[in-house]
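One chain follows as structure tokens, the form predicted on its own.
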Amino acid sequence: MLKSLRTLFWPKTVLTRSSSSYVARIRYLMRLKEDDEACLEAMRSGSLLLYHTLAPLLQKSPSGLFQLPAINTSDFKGILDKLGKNRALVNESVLIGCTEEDVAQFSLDVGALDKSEMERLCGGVFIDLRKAFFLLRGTEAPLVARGQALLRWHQTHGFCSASGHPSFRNQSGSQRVCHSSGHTYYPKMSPVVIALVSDGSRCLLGRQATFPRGMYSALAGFCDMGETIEETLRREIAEEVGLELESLRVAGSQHWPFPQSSFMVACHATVAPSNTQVSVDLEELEDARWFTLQEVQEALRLKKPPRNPEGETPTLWLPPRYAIAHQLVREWVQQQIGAHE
């Protein structure tokens, strides 16, 4: 039987500011979400993350690294002036956060503007979010994902599901309201369980046909209505690879913007060493197999995607460092090393 989940193992967090400072910042953000006038005022001195049809704008530093530029709202209005566009476009941005200096952060999709001109004037390039995850530092990836997720939600929820009439957002973009039905809608995430399965000495990784060549990741699946984490994971592992789990523990969580907005609950799971025969459901996965500690360690040493010519066996490649699947793999490696010391 699958052992009951008893404890949530929270990620290690180092607090670098006082608790009172954090509380003040969170309450400031809450006021901006609820007060349209306060949000507009904060926008005047805020910063913007720009997207073009949901692809974020990145800039390349002199050292060759990519970074997420935060463009001052007033500077962006100047760009709109050069393009002969209405400055009111700024008001379509959505609130995504606030710096420790109380500078409000917004995201804005400029898909209606000329892409090449925007790249030239902003000194950057719009890059697909999946690729951007491999280029950005870990601290920037969550912010760019949040900004895209909120923009996408507004783009796809313009009508009330009860009345069919248009819904309208508040200034911050934290909600949409249908004036006909009176319904208020809030951005939502779909729960997903992702697990690194181990037999004690190896870990199980799978790949979908849409993955880049050579990439394998932890196994994941959406929660069905009414399921617990344990039930979802046990079902998904049985469906995808034909294995029955012995135990699991939760290791953390993460917002993941693919395919829409998902709430990833990350777990470590085990199967009995006598029950490791994999039977892949080819409707779900292209492949799944066991990897040794040495194979995984070699994959973790790779600094960039490997180049494998056609006909050559692909080198194992793992998800980007920001992905919680990557974190699960690193934790498993540390567990293995610790067990052999």
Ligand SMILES: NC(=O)C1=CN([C@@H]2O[C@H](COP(=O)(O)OP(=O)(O)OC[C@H]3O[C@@H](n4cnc5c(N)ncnc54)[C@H](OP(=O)(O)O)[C@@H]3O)[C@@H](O)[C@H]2O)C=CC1
Contents of the next structure:
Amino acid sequence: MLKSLRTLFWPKTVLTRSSSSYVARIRYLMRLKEDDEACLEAMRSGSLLLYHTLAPLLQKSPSGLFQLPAINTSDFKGILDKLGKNRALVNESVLIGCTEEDVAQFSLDVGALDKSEMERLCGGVFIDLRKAFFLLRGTEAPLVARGQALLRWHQTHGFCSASGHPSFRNQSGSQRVCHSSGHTYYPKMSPVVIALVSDGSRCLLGRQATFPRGMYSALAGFCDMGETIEETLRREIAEEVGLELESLRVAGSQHWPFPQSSFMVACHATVAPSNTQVSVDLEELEDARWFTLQEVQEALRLKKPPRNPEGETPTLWLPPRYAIAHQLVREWVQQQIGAHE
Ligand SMILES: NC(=O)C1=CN([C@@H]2O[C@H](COP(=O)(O)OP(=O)(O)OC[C@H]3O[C@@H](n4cnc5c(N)ncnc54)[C@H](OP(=O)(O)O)[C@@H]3O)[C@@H](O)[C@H]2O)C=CC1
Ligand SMILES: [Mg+2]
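Please move on to the form predicted together with the ligand, as the form predicted on its own is already shown.
Now the full complex is given, and it begins with the chain already shown.
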């Protein structure tokens, strides 16, 4: 069991940290990305986030909460020794960050090793990332998403699209190079705009047929080549629900790992109260409709997803806390409450 291992839990982000230590850490990470030797050196004293076929390893803390165990690299080498596996596996990990104590953080997919044996030796369980998002809190959800996204990118970008030859990663995993064509490839995110549309008193939510029963989310769409955020959102809302936007305001952004990495730009948008007749594009969405403040507040109060069995009218539920759609809904609720005080 992992009891014999030194397990470090990821520290919480401190927003008031001094800028000098922040700058020093960023400069250190820059060097690790560019210098293979320095990266290998940092790996020796670094910590690892483990995945099995892209499912992250989670541990239950004594208080019953799930957390990400950051396993010391040297302890992980001990596990490989026990399994009779080559220690060089550690070098396949990719750099994902650095703690405030200057410990370099890496993620590694151990899909080539026996899953239950790894779970036993590490004292955790590999959980599908979508489920992990419901279990993790604070800065752990974005960290686990980042680690998975970078591993996935390497697993799916092994060849140069110009020459067809294999491409090779640098030690940190921040890029891949094809020695035949000379092309350098960097991890890619697709830009997406997501918006919570309001008519002043209600908000518009939609669902795709693949969503769990009862789940609705803010409307989203990928940017077409050359589009601005405003153009994408205007087009997507017109395409998906047949409405013309009156205004929009950018409210935040996040990296989203599903199905491939997206860069989500989140907005609050409005339509005129006289222009609320929804016409759903059923190719894109199964349903979209207006929800009242009360309906949304009830959904936010749910502690866990409702059962919603077939044949019964489903209870509304919303994307997980970490999804930016969830944050948009919470902000809208606050705006509505503020407007009526
Ligand atoms: N974090 C959050 O809160 C939320 C995140 N999202 C994410 O936003 C993203 C976009 O939302 P969605 O409504 O599905 O987008 P769209 O409305 O743009 O529809 C998706 C379709 O667009 C096509 N498409 C165009 N460009 C791309 C691209 N670069 N990558 C993949 N598909 C592309 C695909 O069609 P085809 O397969 O026919 O080629 C795909 O099925 C999804 O990844 C979703 O997971 C959505 C809601 C909430
Ligand atoms: Mg869409």
